[in-house]
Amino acid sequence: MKKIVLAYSGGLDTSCIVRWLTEQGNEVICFVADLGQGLGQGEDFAAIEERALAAGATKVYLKDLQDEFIEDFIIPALKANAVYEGKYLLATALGRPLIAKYLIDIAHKEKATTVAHGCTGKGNDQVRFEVTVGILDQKLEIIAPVREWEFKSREEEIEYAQTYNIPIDVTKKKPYSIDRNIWGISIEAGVLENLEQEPPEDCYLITKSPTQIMTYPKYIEVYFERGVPKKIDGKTYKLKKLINYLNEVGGFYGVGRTDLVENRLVGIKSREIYEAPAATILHIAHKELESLVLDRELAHFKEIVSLKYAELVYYGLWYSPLREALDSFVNSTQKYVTGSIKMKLFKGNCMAVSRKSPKSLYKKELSTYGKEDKFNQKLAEGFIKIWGMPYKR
């Protein structure tokens, strides 16, 4: 018999894992992480035990990692204005790394020699999970149930939990995969593998459809300090509440919504929709404030490490001596990035529309054509030759 410390979600996919390993004989011991899936609203933690209880798991252990993973992983990404492939914000990458660390540190408390994650073969997490485990602690065996069980549909999982009666939250009407913490939901099956269909409003869960929206704005003062979010309209908020209200202000809103086909590691594409209201308006607001207090050449470049750092959180290296490597330039370019960017949010979009920075390389007398204009245009006329120069034969 193995003891075997799990990664347990609550949903169906890591219930049916907890019966699936107990009847072949192995002590199943359950870790859940707090990252703020209830995104303000409070998840039933009490609930998700009893499913793993019911399901014939020997204890559950629950880590509320919110301050840890906004400080230590959110924080990060978004200083470096991660974002893969235009639209992914992260959010289900960014918290495997933190899961599987403490997964680790729960099985060396409980002497265990294994650990078991929900993932598909075919997806990034499981790449997540065991890079991690690997890099973290060799010596651990990892164990992958659905690449290996006898169950080939989700449909198939909720009638093996119905059978050991287990109590799930989802039906073959909605057999959505989901994902979600503080930082934004993922969602993916069921109806939305049908590319040429729009995304049903029964899989949205936080955010309102921009036709239920009323018909006036909402406007918002984000005030970053060294690239850290401190204000919301003059008002200093911990990080935690700061995100919280974000989420419930944008989600109202309509804004976050992504529907992305995306390359995933492995090389298959898929269909994602994303709900991240507030990383939305962080990510945006962020940007536009180093658009006003970076130079040229340092705006740009940071552009390259945006990608790159995207990819390596995407690809499952977050503990990567790169990723390390690159926030220590990150973090060198946030030393300006102090100031207050106003945005609107209205109908599902979200747009700055005011910048301030005491920090600020915006000079309006070098900028205007009014009569305050300081530039001297006689100027232009050789600046022109000279860099024109290299491309004349």
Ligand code: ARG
Second form
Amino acid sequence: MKKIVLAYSGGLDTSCIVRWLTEQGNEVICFVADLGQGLGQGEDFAAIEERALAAGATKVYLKDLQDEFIEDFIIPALKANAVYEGKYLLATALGRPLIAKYLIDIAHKEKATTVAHGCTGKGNDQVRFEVTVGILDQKLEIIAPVREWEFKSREEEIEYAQTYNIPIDVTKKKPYSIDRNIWGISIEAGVLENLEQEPPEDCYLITKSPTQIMTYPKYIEVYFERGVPKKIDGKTYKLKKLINYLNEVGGFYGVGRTDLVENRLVGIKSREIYEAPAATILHIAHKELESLVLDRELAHFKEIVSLKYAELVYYGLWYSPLREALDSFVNSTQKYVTGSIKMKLFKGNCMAVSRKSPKSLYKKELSTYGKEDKFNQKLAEGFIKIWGMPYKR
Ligand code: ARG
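Starting from the form predicted on its own, produce the coordinates for the form predicted together with the named molecule.
Complete assembly follows, chain above in first position.
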């Protein structure tokens, strides 16, 4: 008999896992991480706990990790402009190492030798969980029941859950696999596997359809201090509130939908739909502000770092020396990233329309074509001659 701490979501897979592991004579303790999956509406954690116990868990830990998730994972990724394959803002990928960290913590507290997760053997999340556990405590054993159990379909799992009276909410269940947290939603499977089909409206949970928005544009001004969003329209917000607010407003204007065929770590391509209104608004605004305050060389070099940063997050290498080193670089670039960007949200679009910063490198007297021009155009002639000199034969 083993004492196993399971990363438990309350869904069908992890509920069946509780029963499956218990049946084999193990003691199962469930860990539910709150990363804001209620998306400001609140999640029914009491029902999740009840389900875990009904499935056979001896104990349930619930931890609100939202603030730590935001401060230690989301904000660093935002400062780094980390975007995977040009589109994915990494909500799921950022959450995994944090969940794994607490899974290990609870295993230590409970003197358990083993941890378990409900990820499929075809995905990235198994890698993120297990690599993190391996880095933070290589003595812990890891079990991934979905990779080895006998169930071949959702229906078989539902039947199994019903046999053991595990209260599963199957009627409301849409035919998608969904992962949610405060930074965004990842949606896959079902009809989305057909690349020729446009995602049906029913796969979206928090964004309105851009074609159905019958209203005027909405302007919002985001103020950043050293790369961190602090105010909206002049009002100071704590980060959790700020993100929840932008998810709500952005969602109402249809902002933050993405449809991506991505390269998974395990070598396959898969199609995933993402909804991330707040993350989209903040990424765009942050990048716009950087355009204003970072010099050309720093800005261009930072783009290379962004690419690498996003890969590390996607690949489950959060707790790696390179990620830490990149954070030091990124933090030093944020010294001047203070200022306000006014965004216009309309029919799924989100663009900057006004910019200001006390650290701006933009000098109107140099760029203007008007008569207040101070740029000495005569100097350009010599500059061009020297610039092109190496290429003349
Ligand atoms: N493709 C995303 C990633 O690897 C999300 C994975 C989870 N998606 C899901 N629909 N359950 O980070």
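Residue numbers count along the first chain shown, from 1. Since the model is a prediction, treat every value here as computed from it, not as a measurement. Basically, rigid core = biggest C-alpha set you can superpose within 1.5 Å across the two forms.
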| property | result |
| --- | --- |
| Core-aligned CA displacement of T163 at least 2 Å between these two forms | yes |
